[in-house]
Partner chain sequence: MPGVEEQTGKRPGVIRLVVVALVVCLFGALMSTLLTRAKLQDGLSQIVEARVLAAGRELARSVERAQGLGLNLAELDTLPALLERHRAVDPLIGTIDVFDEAGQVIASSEPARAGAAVPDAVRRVAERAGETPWSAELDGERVAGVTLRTGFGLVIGHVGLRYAEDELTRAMDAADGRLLPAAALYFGLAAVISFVAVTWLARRERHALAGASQWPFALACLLPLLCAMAAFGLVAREAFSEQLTPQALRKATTLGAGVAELVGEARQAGFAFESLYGVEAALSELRARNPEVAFAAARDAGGQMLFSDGQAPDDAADTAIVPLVDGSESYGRLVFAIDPAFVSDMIGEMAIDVAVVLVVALVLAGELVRHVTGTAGGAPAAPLMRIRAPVFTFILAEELTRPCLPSYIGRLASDGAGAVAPLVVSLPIALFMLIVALGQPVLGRWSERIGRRRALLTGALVGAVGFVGSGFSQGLYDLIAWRAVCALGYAVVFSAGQGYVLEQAGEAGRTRGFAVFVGAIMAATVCGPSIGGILADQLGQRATFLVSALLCIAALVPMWGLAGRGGAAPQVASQREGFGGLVRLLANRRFAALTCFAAIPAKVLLIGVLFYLVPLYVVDLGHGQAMAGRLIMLYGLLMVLLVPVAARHGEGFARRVALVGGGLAASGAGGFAVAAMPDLAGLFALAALLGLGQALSISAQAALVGELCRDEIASHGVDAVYGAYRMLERLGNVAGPLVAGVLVASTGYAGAFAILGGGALACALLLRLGLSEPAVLPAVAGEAGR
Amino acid sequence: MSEGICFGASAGRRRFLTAASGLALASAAGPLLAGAERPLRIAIVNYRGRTRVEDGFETYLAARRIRAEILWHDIARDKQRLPGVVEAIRAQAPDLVVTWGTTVSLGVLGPYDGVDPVRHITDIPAVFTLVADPVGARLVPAMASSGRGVTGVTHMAPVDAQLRAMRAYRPFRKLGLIYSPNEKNSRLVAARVAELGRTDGFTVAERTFPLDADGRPDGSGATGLLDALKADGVEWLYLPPDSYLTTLARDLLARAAELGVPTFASTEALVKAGALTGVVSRYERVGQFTAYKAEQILLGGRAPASIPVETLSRFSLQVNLPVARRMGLPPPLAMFDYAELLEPEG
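Single chain structure for the sequence just listed, the form predicted on its own:
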């Protein structure tokens, strides 16, 4: 079994699983849904270029024979571009907006209690994706409904479940974190880890990337931050959902392996970059679930506020076997029954 942590599926997730399970058949079987006279126009706003989330989104649309023109917008990790993106989307007048990550989603859609019609999209339905904590980020007041023209998909397993998986692999008393202080996702997760440390009896050592004059993180000294955590005696390095961290994770994780510090990832991209293990949602499935919610709005006639914000019902416990061998830290035998054991591709 590759998906070691699962939660009960809601009715919405069950309907998605039913639709997604027929993707291959749908691709070969002809239209499942009546097509519009013109392709639907969907604006997608990325933080750091195309990811496998977008691959999954387009795969779902193609398999369901949903004709769509994708209008791509990439801020290239520079949130100062967001006002220009909002203006460009207004000029394009798409049928739907899809936003990737917390920074982009807040910049394009605004917090639910601070929407500014001048700065934010308010008159086009929207679906956000890959947001770790939509309520904590104030994108929505509750998962059941946004109360506005927005719904979305979150991707992260509960932090306490992640820490249980970490302990099952190797117990710890001191946990290290590295993250970007300008990313709300990261701050929220770091705060939750610290809260659990106080209740569960472990200590947390944090290091954050310094910010430059424009408020952007500077990762030039990232390995130095890791060396400092090693000197502090951390027994694991926990990697929160952090878009900037992901861009330099490969070198950072290679250094962690050299130092003998095991690493636990909260996202699939970080496991792929070289983390030892992690409890993650597969990005392609997140993208497919996002497209399912888009389908509900565009072809099902659902108001976004009537569609709950959800995550996938299953998460994968992934173990990076080459890293485990290099560090001399094989997973416990029990994990072989349910973990997804990753070997080099090809």
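Same protein, different condition: the form predicted on its own was shown, now please give the form predicted in complex with its partner chain.
Only one chain is given; partner chains and other molecules are left out.
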């Protein structure tokens, strides 16, 4: 079979591969590639080096016995490196591109309504991963389909599932919320929380960071906002996936623990920063799901546009044990069965 592979003409090779993998599926009744076949080539672009997402990605491929050569790229938190990475990927002509996070994904793939064939990759199928709000970020017009050769995985648990977990931990009637008004994603989540409050019968007290003249949020009075919420009588503080909030999280969460307000995080970073608990996606699982989408494209012969952008159906409930102990708020007994108990060193 290998004599049919023609290096260089990437479009032709992709067509061939799709056909070959279709054959493999039909004959071997599984996604197993024949041993003699050339391994797939997948370019992965990272934002800050390798993470556990890639661990999950590779584990999935290994479990499915899919042979793949990974071509690593990393921008090391520096947006300036994006054009160079795009250039390098063009030269490698891989079978698939995987992009990590919103910044990298937008840099490599471009917004759906502003794709520039010069700056962005357009002729290689791509799967983005770990993008909290791909619609808000304009990566895709809708979750159902990107309308182009791109699909992806998001990692945020549905807000109602998060609130259910919160209620299971300790019931509440009044919920506090702090976020940056300039972050679209946060505004969407806050609106969703308010909507759930109306149907589920709880009230929401929210505070937003004031914006300075340039429209940037100002967090200097953050703990004051928290004290005000405490005075309002909130029983929980909910932390949306807000980038600015995350930068202030450590101090804010320490203050909440002092005030005796339990805190619920929407991302793993916020739990790590000292929130009591949270429902988050395990990066390994996000990686596995990303690999599953890659498999659907590379071996299942599906067009990326036909694969919806999805989130996981199962999430991890993390509990920050030192915080729980300090606040005297042990998780409900049943939660020990499924919670991930975190005991950060120190």
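Positions refer to the first chain, counted from 1. No experiment lies behind these values; they were computed from the predicted model shown.
> Gly224 and Pro322: same rigid part between these two forms?
Replying inline: Yes, the superpositions place Gly224 and Pro322 in one part.
> Expressed in °, what is the rotation of the smaller rigid part against the larger between these two forms?
Replying inline: Domain rotation angle between these two forms: 32 degrees.
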